[in-house]
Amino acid sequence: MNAPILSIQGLTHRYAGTPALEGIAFALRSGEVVGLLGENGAGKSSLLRLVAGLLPVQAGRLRFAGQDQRRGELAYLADPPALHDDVRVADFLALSARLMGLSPSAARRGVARELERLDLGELRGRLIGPLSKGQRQRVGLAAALLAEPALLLLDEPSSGLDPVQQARFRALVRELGRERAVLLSSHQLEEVQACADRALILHEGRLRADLDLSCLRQPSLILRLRDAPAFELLRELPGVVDAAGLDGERILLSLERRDESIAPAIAREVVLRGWGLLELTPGGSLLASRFFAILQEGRA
């Protein structure tokens, strides 16, 4: 496996000695797309503005490819991003290559990849104040990929846009992270479920969970019985892989396949056992539901 791009052990942050952050600890390797996960307040903005070295490390630490100095190696899009609305848009991605120090022959080709690369190309002549949500987010971003970071920094990259420009963005995203590392914070489910390889769920500074998004694509059933057995007795059942709790209630059944004939077959045992089926439904989003159940357990 290669090698962290971000390495982050103890990271400890406060605002007039309120926690912001406290303890987070995790790793970011090329060719991976991470969600933030929280609510407002879980310490998501806190987290990509400490990475980006706009907060400053008040306790842990942060490491880039093996070093403690960042060297350039990443680019931050916040939200709104920082964008001069009377320049023009070629001549806004130039003047951004070269304060980034690229040399001209580095800022031309930079230039015209992102323009390319972001579909800019009919608007590199037009004034930046009177472009659309969208079109801004593309030029901030494109602006951030001037310099070929190993580490992309997004925070709420599609908040605000049409649900045509949200998939467009979140395809985007999927494929920048085919390249480098993708940490985004968002606010939607449905876009890091969509985007990320992982998700990071903060909650009250804290972070409850780290999640491998492959295993909560699978198919899912919900079951809610009146005397649940162990687990292990669970992932007996015909079809299922996993069971997992959601709610101190509800059982999270993760199965090996989407066969309609699962599920009748699960309630047909469930009764022979003697369990006692109150509730037997799809599961939907497994990120969703975990997402809720880790919140309320953090509030217990």
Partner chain sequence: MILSIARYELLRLLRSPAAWGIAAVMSLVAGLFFRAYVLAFLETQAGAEGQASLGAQIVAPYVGVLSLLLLLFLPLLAMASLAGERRAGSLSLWLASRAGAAAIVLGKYLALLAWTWGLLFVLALPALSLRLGGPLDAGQCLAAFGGLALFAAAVLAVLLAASAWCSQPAVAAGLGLGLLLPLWLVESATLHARGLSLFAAETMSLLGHLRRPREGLIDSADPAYYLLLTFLGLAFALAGLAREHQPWRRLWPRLALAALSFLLLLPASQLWRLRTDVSANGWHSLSAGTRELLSSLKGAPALRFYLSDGELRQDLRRQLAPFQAARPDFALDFVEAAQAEADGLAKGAALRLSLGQGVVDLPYPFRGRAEDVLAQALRRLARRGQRWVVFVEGHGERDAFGGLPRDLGQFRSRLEQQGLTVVAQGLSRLQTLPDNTGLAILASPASRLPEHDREVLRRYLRAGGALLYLLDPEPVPAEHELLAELGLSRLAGTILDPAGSRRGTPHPAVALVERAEAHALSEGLNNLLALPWAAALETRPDAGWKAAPLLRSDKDSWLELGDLDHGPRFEPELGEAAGPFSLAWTLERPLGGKTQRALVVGDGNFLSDGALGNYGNAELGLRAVDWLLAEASTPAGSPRQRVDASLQPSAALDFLRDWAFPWLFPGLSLSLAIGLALWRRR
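Swap state to the form predicted in complex with the partner chain from the form predicted alone:
The next block holds one chain only.
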């Protein structure tokens, strides 16, 4: 396993005494896309801003590729993207490249590359102000990618994008995640599930879960019973690999494969065992289920 690009230990931040983040600790490696999930005010943006150096570190430790100082190996795309409406796309990208520390020639190459990668060629001479939200998002991402950063911080990058743009964006993030570490904050669980390898769930400033999304991408069913047995018995049901409580009443069944015959088989078995079948529905996003369960635990 390669060394972490970003390593966070005991990170705490307060706004006027009110804790925004407390004891955050995780690591991020190259080739990883990590999603940050949480309600509004959970501390996602604060965490990204701390990592980006836009907020002072009050307590805890941030290390970048083993160093305490940032060396420009990260890029940050804010929500909304930090753009200047009164300049043209190409001028803005040129400045961004220089701000990233690129030489003039490298800046020119970088601008050309990102204009092409993000399909911004036609917009290069346009003022940023009148661009659509999707176009602005692409310009912001292009600016963030100019220096080929090892760590990319994306704050709500696809908010406001139409479904087509969202799909293209998610594909792009996956592609970007192959060569670098990406820390992605989002309200959209499906986006995180689609793009990320891991999901960090923040609740009230605390890191409540660090989920490996590869297992959460399994098919699932949600089950509600009148007389629920122990989870061990449920794992013996046909096609079921795991069972876990969701919200006290509902149970999440992880399936070994996506197969339409599994649900009727489970229903039959439940009835036969006399557990009292009240509900059996497709599980959809397992991440969503875990997310809500974690939030519930957090509130409790």
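The structure presented is a predicted model; accordingly, all values stated were derived computationally and were not measured. Positions refer to the first chain, counted from 1. Here the rigid core means the biggest group of C-alpha atoms that line up within 1.5 Å when the two forms are laid on top of each other.
Once the rigid core is used as the reference frame, the Cα position of residue 161 differs between the two forms by less than 2 Å. Superposition of the core reveals a Cα shift of less than 2 Å for residue 80 between the two forms. Once the rigid core is overlaid between the two forms, residue 10 does not reach a Cα shift of 2 Å, moving by less than that.
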